[in-house]
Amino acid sequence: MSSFQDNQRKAATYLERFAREGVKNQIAGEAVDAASGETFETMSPIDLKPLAKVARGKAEDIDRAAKAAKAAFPAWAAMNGDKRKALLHKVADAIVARAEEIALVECMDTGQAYRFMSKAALRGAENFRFFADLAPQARDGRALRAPDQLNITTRTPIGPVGIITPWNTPFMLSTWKIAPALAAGCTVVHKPAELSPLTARLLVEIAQEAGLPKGVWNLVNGLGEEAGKALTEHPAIKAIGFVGESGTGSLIMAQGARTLKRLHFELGGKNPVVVFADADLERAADAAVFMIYSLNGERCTSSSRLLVEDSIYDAFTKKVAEKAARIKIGHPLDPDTVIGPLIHPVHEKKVLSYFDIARAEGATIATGGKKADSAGGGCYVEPTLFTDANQSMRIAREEIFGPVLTAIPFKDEAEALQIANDVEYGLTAYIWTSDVTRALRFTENVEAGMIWVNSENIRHLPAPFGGVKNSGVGRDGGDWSFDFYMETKNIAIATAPHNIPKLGG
């Protein structure tokens, strides 16, 4: 792995281009400024210094991009699946070739640690390869036989789609949404989060250079209330795939209602990791620590509630606190850093506010609980564990979205299930037990779209990804992605004469 100094030197070289050129939109194959000429500034959470001026797209820019996507759609949708497969593999190859650049830029733009971002580009390439290989069969359907009738189903791409991606791990999450859309035969208008727009620019540039036809993939930067709203309301956009906060998902649903858009939401979570006394406690502690303190705790699938059987609660939470206290906080380009700065001062202020809330509610701060010192004055927060908590507390119910874990004891399986389900979210759950029948009972009744037993979050790309309740609508992954980006069509063919009712004759 590169040294801290090497990473700093290379990152400065990559970022110099953005400082000089700014971050433009990409519409119909051309890099363009916003129609208004307006820009906004993106800054690094490491030291709060500006990185680049970004085109501030608005309704006029979204309209141009949507029209470009609509114009490019017929040819892209009609392209042979094998040709789309080959093109998407070229995109994946180009991502791998620029993986270091992507990782270093993303670290500086988001504050995420290099030890995690160094793999993000490779995961993005893997997403493209996986869906590229499915492109030739995306339109395949089924043969359904009935008496004297044969039904044949097929799928067709829905049309131009809008993709709105978040500020946490934006590169990987953009590929997770865009790759299946392109493989299905859809064209794309991408609106990245305004807080971390840099790698979205790299990604569309990579796709263009790999040979993607003009207009198939368009990028419009801007604010959610301007560019995002225009995208969700545009009549040429047939579907919106969104990853982000649950409240924003609700707004998008309302904005898309007039044009009857199809919607897919991957939203927030307050996910439980449930540890029974018979579990492998060392592995469970490592998994719990990893799932809340990696990626700065800024991940929708983080295990932000730790539910522990009361007979082991004190010993287990002590173990977690000791591990958390040893986690290295530092500059994200340092390969030894685990926790870097949070994305923005506004978000940092929100996370820090929960420390006062915890004290007021009567919880104990077992470790952390304050802003971390940093040389550059960035948005650093200590990895934190709240103990002596209960499910009525705000720290147990609200999504904090930082390196903050709330530990709650339970007396038996029934109470663990009740606590696990007693939130408005239902994205993931993590169950630790050596009792297989308990695992089956618990997973059957816990309200979550994805559940891992005796494991941290390990993704299998063909498996469905998504949540229930306020955590989302729909599923990504494998064929589930094509169900969203494609329309299913049924053709019924009579295979023998049948009685047709006669009216008026």
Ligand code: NAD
Contents of the next structure:
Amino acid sequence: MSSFQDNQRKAATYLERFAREGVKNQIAGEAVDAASGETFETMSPIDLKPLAKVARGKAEDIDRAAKAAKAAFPAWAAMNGDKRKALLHKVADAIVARAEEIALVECMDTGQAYRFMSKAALRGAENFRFFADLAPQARDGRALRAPDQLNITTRTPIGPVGIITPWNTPFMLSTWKIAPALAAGCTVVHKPAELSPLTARLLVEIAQEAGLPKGVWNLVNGLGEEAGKALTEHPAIKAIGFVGESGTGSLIMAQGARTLKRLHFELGGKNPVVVFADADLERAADAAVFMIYSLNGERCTSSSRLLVEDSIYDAFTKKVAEKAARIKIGHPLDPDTVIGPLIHPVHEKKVLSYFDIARAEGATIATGGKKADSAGGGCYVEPTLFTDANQSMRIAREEIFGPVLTAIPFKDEAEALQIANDVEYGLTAYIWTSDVTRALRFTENVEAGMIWVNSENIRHLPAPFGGVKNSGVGRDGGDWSFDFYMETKNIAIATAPHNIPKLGG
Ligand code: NAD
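With the form predicted alone done, generate the form predicted in complex with this ligand in the same format.
All chains and molecules follow, beginning with the one already shown.
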């Protein structure tokens, strides 16, 4: 692992080009400014200093990008799956070759700690490899026999698609959405989050250098209500893969209605980790701490509600509070740092406001609960645990999206389930118990798209990813991604003469 000083020196080198050139859009294979010539600034949450001027794309830029994606679509869709596979593996190779640059730039743009981001680029490469290997079979279908008839299903890529991503872990999430779209044979217009646009630029460059044909992957930076909105309304764009807030998802649904967009949404969460007294409590505490305080708590799948059985509530929350208090907050490039600055002062203000809300609601701040000091004046917030909370409090219902955990006691399994389900979200749930029958019963009834038992969040790429209730619409992962990015066609062939009604003689 490289040292803090090494990381700072290298990051400065990698960022220098962004400061000099700005962040351009990529349309039909060319790096271009916004049509209006306008830019906006992206800044580092470490010291609130600007990192680069970013092209401020609007409807005209989206229109150009969508037309480029449409023009590139027939050839890309018709390309032999083995060839697409080889190209996508080349993208993965190129990501690995530039993993350090991606990680350091991502840390500076998002405030995420290097210890987590150093793996994010490699996970992004894995996403490409996984879907690359599936590309040759993406069009495969089924044979369904009927009397005197054989039905054959086949899949075809839906067309050019729009991908809209959030700011929290932008590189990894972009690869997760874009790799399956390309493997399916779709062309892409990507609109990354305006608060952390740098690694999306690196990614599109990498893809182009790896040999992706021009126009297959286009990038338009810009604000959600400008570039994002235009993308969701563009008639050439057949589907939108969106990751972000639930409220934005509902706006996109309305914006996409006129052009009948196919939509896939990965949205917010207020995920429970449910700890029964019979669990391995040491492992459960480590997992609960990891799942809320890693990635600055800016993680859709974070376990932000800690539901603990009455008999162990005090001892367990004390253990969690002690661990949280020992977590190192610091500069994201320091390899020892666990918690870096939150993305932006506006988001920091939102997270800090929940400390007042918690006090007003009568909860106890067991640890943390304030802004953390820092040399650079960045958006640092202490890892925080609220105890003496109940399910009706806002701190137990609203997505805070920071290193903030709300601990609620329960008396029995029925009450644990009732509390777990008593929110508008349903992305993930984590259950800790040594009673396998109870675990099965609980997983049957808990309202979540993804559930882990005696485990933190370990992703298996072929498994479905997505949420229920306000946490999402649809699934991706493995073949589920192809179902979204492709149309299924049925061909029925008569295998014997059948009676055709004779109308008109
Ligand atoms: P956001 O919804 O504010 O923004 C996400 C993206 O949508 C950005 O690129 C933004 O520019 C764009 N956007 C905003 N308004 C738009 C509009 N009207 N039309 C089209 N695009 C628009 O979300 P965020 O604050 O960037 O990210 C944090 C949220 O993302 C949290 O709620 C988090 O839970 C969620 N998230 C979910 C998952 C998941 O897999 N379920 C993963 C990561 C993050």
